[in-house]
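Presented below, as structure tokens, is a lone chain in the form predicted on its own.
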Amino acid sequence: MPDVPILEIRDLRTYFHTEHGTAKAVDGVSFSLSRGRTLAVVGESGCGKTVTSLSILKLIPMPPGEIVSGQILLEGRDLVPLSPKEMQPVRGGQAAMIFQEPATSLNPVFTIGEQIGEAIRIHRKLPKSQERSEVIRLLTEVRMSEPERRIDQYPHELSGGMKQRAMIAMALSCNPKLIIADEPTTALDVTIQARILELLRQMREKHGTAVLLITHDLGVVAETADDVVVMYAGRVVEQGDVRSIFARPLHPYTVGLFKSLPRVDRSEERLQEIPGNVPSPTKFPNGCRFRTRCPWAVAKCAEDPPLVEIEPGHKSACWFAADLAAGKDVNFVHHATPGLAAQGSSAGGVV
């Protein structure tokens, strides 16, 4: 019998109803994540990465937000129809989230020990006498310096890296099967960033936890991910294992992301860029949503390209994916369709 994925998202649509119209922040997203693997969801700000992650734990503010349709299966159980009360044991107990900014995610009026201990009391029902020793054990596991002292400190007394370690300890406190890490290394220096990523890797290997990593940093993806989902304008435009995506991207948007990265192996006067901006989620263009910025855009791109398997395990939603697979290059220096990038490319929307 095949192994059931820890997480499976099927045709998820999360919309926000605003005075400017309906923002289709997540519009038909599907992917799965297996035990012990890390799936990275990448894309520019405004592509729907964070909304996807918040939808999984049903943390979308309603109203104005709404999960319009689709399924979110956690070990085969659909979370979408669950009530707030039914979701309580899921959050923290079965799936936990490491938020983007620990300084604003931790409560400033409670100590680190009190906040980690609360999750243990609610989900694991440990007696008060064992709570403190368990919190110290968790802080030790995430390599917090002087855990016996840190447990009684408040968030403002800790550095950024320490706060993030406390958030990871909180996420691990109930042995969840799924950890969602939303930009876990934002605002951390490169040394602390490397330590946090190594810590997440060790936790995954030790506990067999599945990790959903939300990031825009392709260097982090290369270092930590097994599989990659590339999102643009609320949709998945490419997905596959990390080696395939990095060796041969099969969507012009993914190609543009790689071409915009600085390279240490060659000298360039100017970095290449993807022209224009991510369109507003209330004003997505018809057809391929990247076509207003794409150097290969033609009349056929006004038709919606399906997400199809181009190579084994490697999918792309582009009419030219087969050409990219054949080795044809996409040039982001000279736009192939002058003026097209300026059409319908107002910035903004939900991240």
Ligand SMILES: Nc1ncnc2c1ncn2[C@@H]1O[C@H](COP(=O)(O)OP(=O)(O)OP(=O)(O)O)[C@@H](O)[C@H]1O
The other form holds:
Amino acid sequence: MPDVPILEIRDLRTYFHTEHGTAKAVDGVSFSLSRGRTLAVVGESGCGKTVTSLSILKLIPMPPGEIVSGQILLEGRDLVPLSPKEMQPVRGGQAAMIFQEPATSLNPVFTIGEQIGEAIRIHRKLPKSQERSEVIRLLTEVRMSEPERRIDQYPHELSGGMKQRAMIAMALSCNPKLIIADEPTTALDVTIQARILELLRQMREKHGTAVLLITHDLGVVAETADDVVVMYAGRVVEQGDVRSIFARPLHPYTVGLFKSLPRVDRSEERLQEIPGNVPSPTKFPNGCRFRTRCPWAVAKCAEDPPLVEIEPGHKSACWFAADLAAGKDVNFVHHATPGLAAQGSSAGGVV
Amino acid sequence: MISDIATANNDAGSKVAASGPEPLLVVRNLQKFFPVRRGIFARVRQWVKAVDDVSFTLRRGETLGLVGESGCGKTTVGRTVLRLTPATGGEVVFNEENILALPRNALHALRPKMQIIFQDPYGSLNPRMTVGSAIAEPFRIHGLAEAGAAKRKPSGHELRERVGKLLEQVGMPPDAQYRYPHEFSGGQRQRIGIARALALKPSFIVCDEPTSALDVSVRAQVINLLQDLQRSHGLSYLMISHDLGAVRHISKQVAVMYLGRIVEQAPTAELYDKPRHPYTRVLLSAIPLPDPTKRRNRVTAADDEIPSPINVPTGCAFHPRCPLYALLGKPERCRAELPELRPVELGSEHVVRCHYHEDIDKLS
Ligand SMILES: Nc1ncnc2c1ncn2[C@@H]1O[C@H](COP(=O)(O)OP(=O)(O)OP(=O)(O)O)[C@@H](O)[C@H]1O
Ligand SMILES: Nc1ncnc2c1ncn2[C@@H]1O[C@H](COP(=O)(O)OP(=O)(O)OP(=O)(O)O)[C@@H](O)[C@H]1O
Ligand SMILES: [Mg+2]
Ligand SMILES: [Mg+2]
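Give me the form predicted together with the named molecule now, not the form predicted on its own.
Up next: the whole complex, starting with the chain shown before.
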């Protein structure tokens, strides 16, 4: 019997109706996520990662937002038509969310214990007498130091890393099938980040939780994800298992992302950059949305490239993906900062 | 005079100055304590030792990277070096003058030479000011920085021309000066901040997390821009960041801070390839590598919370979390005696503040 994915998104379109026009923030996104796996969604600021994750739990402000079309199947059930009341048990029950800024999602006037206890009360039947010990168990599970003391502390008494652990403990309190983590470590130091990611990995192994991880840190992706979805301007441009994507990206945008990465394990003279900026969401070009910045762009790119499987389990939405698969390199033009070449000599005497 | 500094002072940070281009900035025993008050009228009983004895040398045209966990004092170092915050103690010798001891008018004259770029390109630009007026602001305060020219009020036409040129230098169209900050992306705003810092032709710029708020591809654009400007203008940077990849890329030397002190400093490649301080090992091994086929052998610190800079642990401040201290059976010396910053071997540019750095390879 084929395994039903925990989450399957089909052709999701979430638009925002703004005074400058319609922002097609998420425009035809599909992917699926199975039990015990981690799927990373990567891409530049504004490409629609957060809107995708908020759409899943129907947390998009409407208006101005609107889920225009598509299906969001959570364990086989479509969430799109559900009423706010029907969504209640889903949020924090079947699926939980961890945000980038724990400070904004923890209530400053309640202790950590009260807040986790509340989450348990809403979603689980547990005798009141066992509540406290259950909270302590959860805090221990997320490896919080001195859980008996922390349980009675307020958010402001905890460091950033501890707050993020408390958030994770709350997310785990109802044994969710799916955890959506939107930049869970971006605000933290690398040492604490390493601990939190390790924790998410353990949760997945122990409870078979599926994790949807949103990040723009490719190091985090390499270390944590099984599968990767690369988004650009509201669309999926590439998708596959983490090893094939890192070994051979099949979309020029992904190639550019990798090339522009300063790395700790090697240094080179000059970083490659993807020239230009992400287009504004109300003014996406037709056809391939990356074509305005792509060195390979030709007339054909004004037609929409479909997302097709190029290698087993590895899809790309580029007319020239086969060339990338065959080993052809993308050269983003090396352009020294304009103005500098001419200016150099006159400004050189400053020192 | 410079060589005097290097030999007369026995702290290792200054000794590093012995080779290469001449030093532009020599920081010695810099301290910055903030008072902790409980209530407005309460007496000060405690101090946050944000910076406690920091020394380093920055040479002309080079970049010194400054890294360490949140709250270790990086920003405070940057601000006290520029005298944007008064120091508690120490010396900052810039162009052979101790700027911490300069009278106000002499400091004002020196200001154009020392600039800062902030992490947050939003917060540092006034939303109601056009990009052009923001960039031209330093000219209104200091006049046009013409070599030898007396200070005078620039005309509107001159200003527009200068601002246009500055924008071109950071890769933006000159007519961007007539628009407002919100019309630009994060990376573009960071460029505008850089253009403003360049206005008075500085020789030294403190870059405080200049790329932290930016995306990967935009980050590459800004790092390349900073490097291009360094080459064409002979700039020196103090590069503060917790982005260890970016720091490796741009720095000649890197200093690692922990609770207000530098615990290790070395030429960049050596620091990343052969770190000698247990804290540097912890920090570097925590960075996830963008390669799914490799698994890091992680060195972890005992507790994830940094002890507070109000109650700095005795001896070596890192000892309560130190994996080497634990491995060596908690030697008394680490608790009792503050290690000095010493060269790893005689004459080396690589300095480390650890009693047991020779045992570092026992950590694996
Ligand atoms: N409430 C809203 N009203 C109008 N537009 C919105 C709204 N929320 C998001 N958008 C737009 O949708 C697009 C996608 O935003 P989203 O937050 O999903 O980006 P992201 O990929 O998460 O970026 P980041 O990495 O910066 O978090 C952006 O262009 C954004 O401006
Ligand atoms: N104006 C101030 N008053 C009191 N304490 C301060 C002040 N500025 C900084 N501190 C304290 O000094 C210490 C060092 O702060 P600093 O901002 O220099 O750290 P940092 O290394 O730049 O951290 P981050 O990486 O988070 O920017 C911290 O404990 C901070 O709380
Ligand atoms: Mg987001
Ligand atoms: Mg700082």
